[in-house]
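The chain below stands alone and is given as structure tokens, in the form predicted on its own.
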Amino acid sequence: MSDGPPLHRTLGLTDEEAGRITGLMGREPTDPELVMFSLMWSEHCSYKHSKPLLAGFPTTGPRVVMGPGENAGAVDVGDGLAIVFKVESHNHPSAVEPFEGAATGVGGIVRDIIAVGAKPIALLDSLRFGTLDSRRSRFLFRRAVEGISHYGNCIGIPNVGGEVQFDERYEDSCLVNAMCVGVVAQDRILSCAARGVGNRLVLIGNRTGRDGIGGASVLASAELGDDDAGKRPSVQVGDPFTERKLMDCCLALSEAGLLVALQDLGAAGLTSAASEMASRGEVGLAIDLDRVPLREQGMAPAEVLVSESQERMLAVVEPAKMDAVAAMARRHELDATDIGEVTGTGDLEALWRGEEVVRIPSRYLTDDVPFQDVPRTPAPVPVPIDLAAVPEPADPGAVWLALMGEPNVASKRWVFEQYDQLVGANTMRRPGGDAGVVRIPGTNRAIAVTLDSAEWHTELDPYAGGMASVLEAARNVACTGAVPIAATDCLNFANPEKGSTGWRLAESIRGMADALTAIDTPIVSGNVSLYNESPRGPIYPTPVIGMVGLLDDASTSLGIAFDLPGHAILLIGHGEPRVDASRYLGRCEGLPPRPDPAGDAALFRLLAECARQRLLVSAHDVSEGGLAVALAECCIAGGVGAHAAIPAGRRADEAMFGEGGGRVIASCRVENVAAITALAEGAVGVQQVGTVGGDDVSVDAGGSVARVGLRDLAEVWEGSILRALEAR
């Protein structure tokens, strides 16, 4: 008898959970069954800490075609078409092996879109790493970007937007979130629900190996420690060329009406895919593991069941269509293997060498998870910054230049120029603005898409930070002229059982839900990533929001660039800037202003109507770095200077560089100012604050003037990240 711990503890199950399994089964589970339970009941697969909280999200609406619970959400965009989208994390694998972790994160989210029957048309990514003066963070950053670039470019999907942030709190626990957007005819949407007793279960794509066994599901359900290097074998290895063939094959199968259901094999592999298909369809599945094509000899049944080998899909196919499915797969140089059938038992069954090694009611794996309430210990209430304690700059122009070069404010061109932005010929607004804009193929409409989070705000005031994350994403979409119509989310938090993390998680979800409800924008899909911390400490609570907006006329989309000298500069919106938790202050301290969702909703309506009537030339969200940075970015994008004058408020530097949301810098022809003001009807503030023109950029805040040459601003802003990478 072994002197080691019992198997269930080795697999990460508690004694209580092991007892629950035995009680459910009415017997001791087999070793393969116990492995399956350990993964399906892990945080990554079950959301056992967060699922009860997610019920507060608005998930329905007139445009919602498919909400949470499927591989991705879908919304109606007219003409019988739906836009399908989802964001997911690949944080822990990327911290262990950044290239493969980030690359397979892209592959996994693309397969989620394929599984719905949609054609992927856009990718986005949200990245957070430690500061660039850290050798490790520079390595992780470089390699993760290379992994995203390699996989996305090889499969031919444009990367049209995202965000990158650097902070020491992400030094040991980087965040790599990937979002994919697809389009599908509504009558071709596929579900993951298995149906039809006697229908065949078909595994399509790569052969199964030991790579990735326990990868995402184990790594994402525990904190990373000092032995991360030893976890490298758990990180999946991607093959984008096979993914491209798989994508084309599945689309062809769907368009030919050859599939009953389709599911991606992601975390927990065959176990997760099969149990979710069976549970969703309220049927059973019988799998013959001897039929699963293997890449390696000597694999045990548990290894076959939980392998996370990439580029695999599980399909349900009517027997009469099996030959057509096999022929289609051969045309795409892929395996399509009949590994089992749909049954009426409700059980997930597995045979190995003729003997039954697994028989579990599928609902035990998916629905009978022991959900846990998170502790809700509030953090101390933060104290607003005493402005008198913040030194006033002697030279605001020098501060402005320094702020433009701060990596979190500076251009992310070094990142997005490594991605193919135009493949597919539908990209209308490339990365570098507020949101990417992609034409909906075959129509005159377009979607605007972005990823955003207000992590500093969420750390200090999680309810308001959740609201701010939603409204920042929606505002970026609205600045293109699009109407926000639906969202997806990726909740990146630390260990929910420690400190105030559980409280921050619950409060941020509450804030997000209230903001989404206020702007009439439902959540249709999402992901939760917990345990993002190390012995050094937790990450900031980082609720990433993927927002999708709709433009009925693609030609009306707006960019951020100022166009011609003489155009008027408008400050549109509400709210007063504050230095609290701003990039100008340079640290996560104070108490940022609480967002105003009703005011933002009115702002979004005004921007959409102004775009529809072609009254605006440009629009740009005022966010990190405040009004001065937003003004400079508009000037750099257009290659022309500008001059603005604003009230000093409490103090000139706060007026120039303070943050707080709810405001947009826009430009228009002078003769359109009156029409825009009339449309606002007093519900949204509209002020003409300046004029486009000249070779420099200036801001006059109540007589205190900051003036910097446009060329100097552009040089500092454009080259900051590359200089930081090359200087060490």
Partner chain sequence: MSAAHVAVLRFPGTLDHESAARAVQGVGGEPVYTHHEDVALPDGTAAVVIPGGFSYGDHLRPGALASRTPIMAAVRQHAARGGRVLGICNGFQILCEAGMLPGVLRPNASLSFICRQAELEVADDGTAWTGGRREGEVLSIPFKHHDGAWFGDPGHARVVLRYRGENPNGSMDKIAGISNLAGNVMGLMPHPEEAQDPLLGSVDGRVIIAALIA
Second form
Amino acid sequence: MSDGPPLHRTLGLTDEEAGRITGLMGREPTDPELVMFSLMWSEHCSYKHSKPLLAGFPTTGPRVVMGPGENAGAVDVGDGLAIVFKVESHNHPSAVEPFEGAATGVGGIVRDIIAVGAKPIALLDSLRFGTLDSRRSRFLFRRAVEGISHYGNCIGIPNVGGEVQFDERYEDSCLVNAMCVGVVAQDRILSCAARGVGNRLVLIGNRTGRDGIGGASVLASAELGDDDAGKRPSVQVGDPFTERKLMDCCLALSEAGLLVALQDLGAAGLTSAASEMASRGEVGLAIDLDRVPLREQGMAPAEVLVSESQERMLAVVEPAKMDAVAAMARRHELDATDIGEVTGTGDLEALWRGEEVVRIPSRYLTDDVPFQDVPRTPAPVPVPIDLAAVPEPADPGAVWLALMGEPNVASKRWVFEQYDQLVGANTMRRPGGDAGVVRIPGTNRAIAVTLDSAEWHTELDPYAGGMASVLEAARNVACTGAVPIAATDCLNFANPEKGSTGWRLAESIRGMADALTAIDTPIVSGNVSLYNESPRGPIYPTPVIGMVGLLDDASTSLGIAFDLPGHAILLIGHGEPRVDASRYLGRCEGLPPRPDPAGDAALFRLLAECARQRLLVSAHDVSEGGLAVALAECCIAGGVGAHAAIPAGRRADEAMFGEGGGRVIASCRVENVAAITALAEGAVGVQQVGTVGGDDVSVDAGGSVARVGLRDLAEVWEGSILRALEAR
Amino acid sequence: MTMVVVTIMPKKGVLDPQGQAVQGALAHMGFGDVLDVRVGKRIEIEMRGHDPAAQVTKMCEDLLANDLIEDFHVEMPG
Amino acid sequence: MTMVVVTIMPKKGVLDPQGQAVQGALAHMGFGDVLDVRVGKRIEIEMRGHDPAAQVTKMCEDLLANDLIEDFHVEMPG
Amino acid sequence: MSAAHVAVLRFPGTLDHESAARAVQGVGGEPVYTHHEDVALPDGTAAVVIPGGFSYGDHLRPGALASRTPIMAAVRQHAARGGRVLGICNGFQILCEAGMLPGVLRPNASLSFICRQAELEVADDGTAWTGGRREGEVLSIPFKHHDGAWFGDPGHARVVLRYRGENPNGSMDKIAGISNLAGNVMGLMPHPEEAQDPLLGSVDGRVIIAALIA
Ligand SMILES: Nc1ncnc2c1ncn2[C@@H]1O[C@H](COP(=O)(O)OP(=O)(O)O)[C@@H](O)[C@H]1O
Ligand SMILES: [Mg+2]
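If the structure you just shared is the form predicted on its own, then what does the corresponding form predicted together with the partner chain look like?
Expanding to the full complex; the earlier chain stays at the top.
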């Protein structure tokens, strides 16, 4: 070991951080201790770059039952129930092994929800890959979707929504974010805070192997004096069958009142679970490593402490209830092992072969992280697109068809058909619309959920892009008739110390925070994934927003489908379409229009009221591909054509395909148009722009007409992704 | 025409949930003498052309096996 | 302790969609010398007790193989 | 008169037991959860449902491990006495693996999982399982499976339901559901328990669930 670099550097700690550790401890740390610090002080576990910025998010409100800081956030939805949710990234593991990486990403976020004592009722996924002409990207895309499908279907949680985008910028760094939503009685919410000196620490679930051991493997092989293949870290393999049993078991334990606290094991395994539980509860925890059930022989103490073996949970249990816990675990065919106890010292202790190998005050690991301010070098303000330089198409119908088949715009059916959308029999609106709608089991209420990000806008104008991400997600929820009530976020960014990434991160958070405040939806949980970049460059800054909305009467929910010929088509909302950074332009260029959160807030109120009074038949937001694409999607979903006429604005093609603003295509019975207009009170624009009916879809923008057969639109739109995958 | 056989097994140390499930079921069915079960794949490939074993090894590296979680073995029976 | 190896292959004449898919993918990747691919399972069972091969044959009949679509073969390597 | 008891089987990895139980209740039955290690059905069991899911993680072959559990011996006896048994999705796979229905369910032709609303045509209206629906009538019921392509000798079964239109999964003769020749044991890949409520899009699954206690 003496010829190599010092251990702390191999583990990714700076000399300064190593010095700080020695200072805090008042002695040299042991090797396992150093490994634990290196992981807990990594960006992934500590958010050392992002935490100071995250303080800008609104996190309180009358509905917030539990805000950021716990395993997942919780909001009040009436009837004594809370909806619990969080989104999380599994980007790096998915880039290495897409099937298992994406699968274990689902497993991880589900355990976060279980840790709160909530029953999972919905999954969503947000995906970014390189373009489909790249063989590697096709492989990553296919396998990641299969991994999500395999794990999610097998644990029995319906997947009700998400998004997929393809862009060269994600060629080397794909993004796989997953969100889970659960429901729990508010008086049964579990905390991760360990309490009660003398209480037992119980590890439930799979055995511990060398899965996903990062820097610690260096130590292990150094210590053991060899590096044969068997000692190398291995990729985490998901086991959804065990996860399902773990879920049933933990929920049954919680239901029976047998748990003091519960925590999932995720990144940095036992180390991060135990230090979270200890520092939250302001107690100490003593772990006997020899009692941890192992899958492999010869594991070093540091490996046991940081192994990322999946499908494990850590519980605090009163001694008198240990027998009942063991019996419950047996009933679910799981191991539950007493591995230690709660102490009054405030230290995290680990014993190995009778010797103390770790003793760290747990707050050193969780609270004394050296936070770093990110450099904030602004990028130049982009110039708006000069419309005169964009050739006006001779045949807008052909442009429309081509746009429908662009993989970013095309139907994602190939993806979501691989997911069980229905298990549990509460899914009222399936994927393919704006937001998934799921009845809250046992009630007449429903939630609407979506995941969205506006990465092009965030690249060009991060403040506006942050806003746009929030508002697009909220608009998707509002289109179902639901009222947006709270959000979660996953900030996927490149290296914050390089270029303008730090500035983009800070600015986009400011934009998200302002938009969230304007529409009254606090952030209750979130996740940060930095360093998504390769030598070929950074990803687009991709702040993914998971939005949850509430419908007090499930039966009033709206879908996007046009229904009957003769129904009126309305364009509701505000803002002018622009070609800047649109799919029509096809490039991340220009200056996207600044969102208007107040205008959106009014739009959301109107949609919710219209739904409540059952005045609308359908609603669909105008997003990628602009008005023409949104109209076509409503027609395809309903199997009926339509005709719409709109003003040309600056130019017909921009009116048809431009993006931006807060606009919604809705349909209603003709006799309801007046009532809807009256409800809008002039605060929200309501224009009747056309009529449902016929076999083709047409848009007349100030006399320039695009007209395409419904069948042709549907075929191009629905088959595009499969064709792109099969073409080579 | 040559037949080449590829055997693909989960790497040592990598979780094998399928093997575990089968082992549990066998125990329940009264096969008490089973100590461990691992489930993998067998792929039989009919080849023409020369050096079929080398070609198949390349196929394993490129497609058939995932070297992060699986070990493969190529053999030519007979 | 004895290791017994079970090989389970799709019955001749039964369509093997997985084998076909692998064959198609290999062809796409330029492996033109592939004439046929069949994908089956290999199960490695560590046994104690006596006549392990007979015990494992019984396991195949009772559980491991479905004789409607699969053929099995039990062997003891080494 | 008290409601007829319907045993709803639960194996490790069963997922659709709650929806199946709710569907049974919806048609006036009384669901009783019954576990894989039980050796007998609950007293007074009128019929059995084997719900969908991934029993034993779908390892080895879907349904294979569950079909060898103790409770399945009791289900076999119940069927031999003429009692009704309905296997949905994984339940259908289990019935085939148990030899209580002919054939086997193989991977979809696409080799991927498919979740979709299906139109099913009544192919044989002579069993109880389609209520009063006549041959050729259509039921809208969702399906969601990875291994749903039935393969076997249709001569050993009654073909009760077929997919209408394009064959979605490569099933022989577009078979979606079959019963034994006696007609008391039925298996189908689509999920009638998820077509019980107008809010979820269709109520066409009710006739199939109602047949359990008709
Ligand atoms: N990865 C995915 N997982 C589940 N559903 C998806 C996924 N991608 C897309 N969808 C479904 O397709 C719908 C339309 O996709 P898209 O047009 O990208 O959404 P948006 O309305 O956010 O612009 C989504 O709202 C969702 O229901
Ligand atoms: Mg939308």
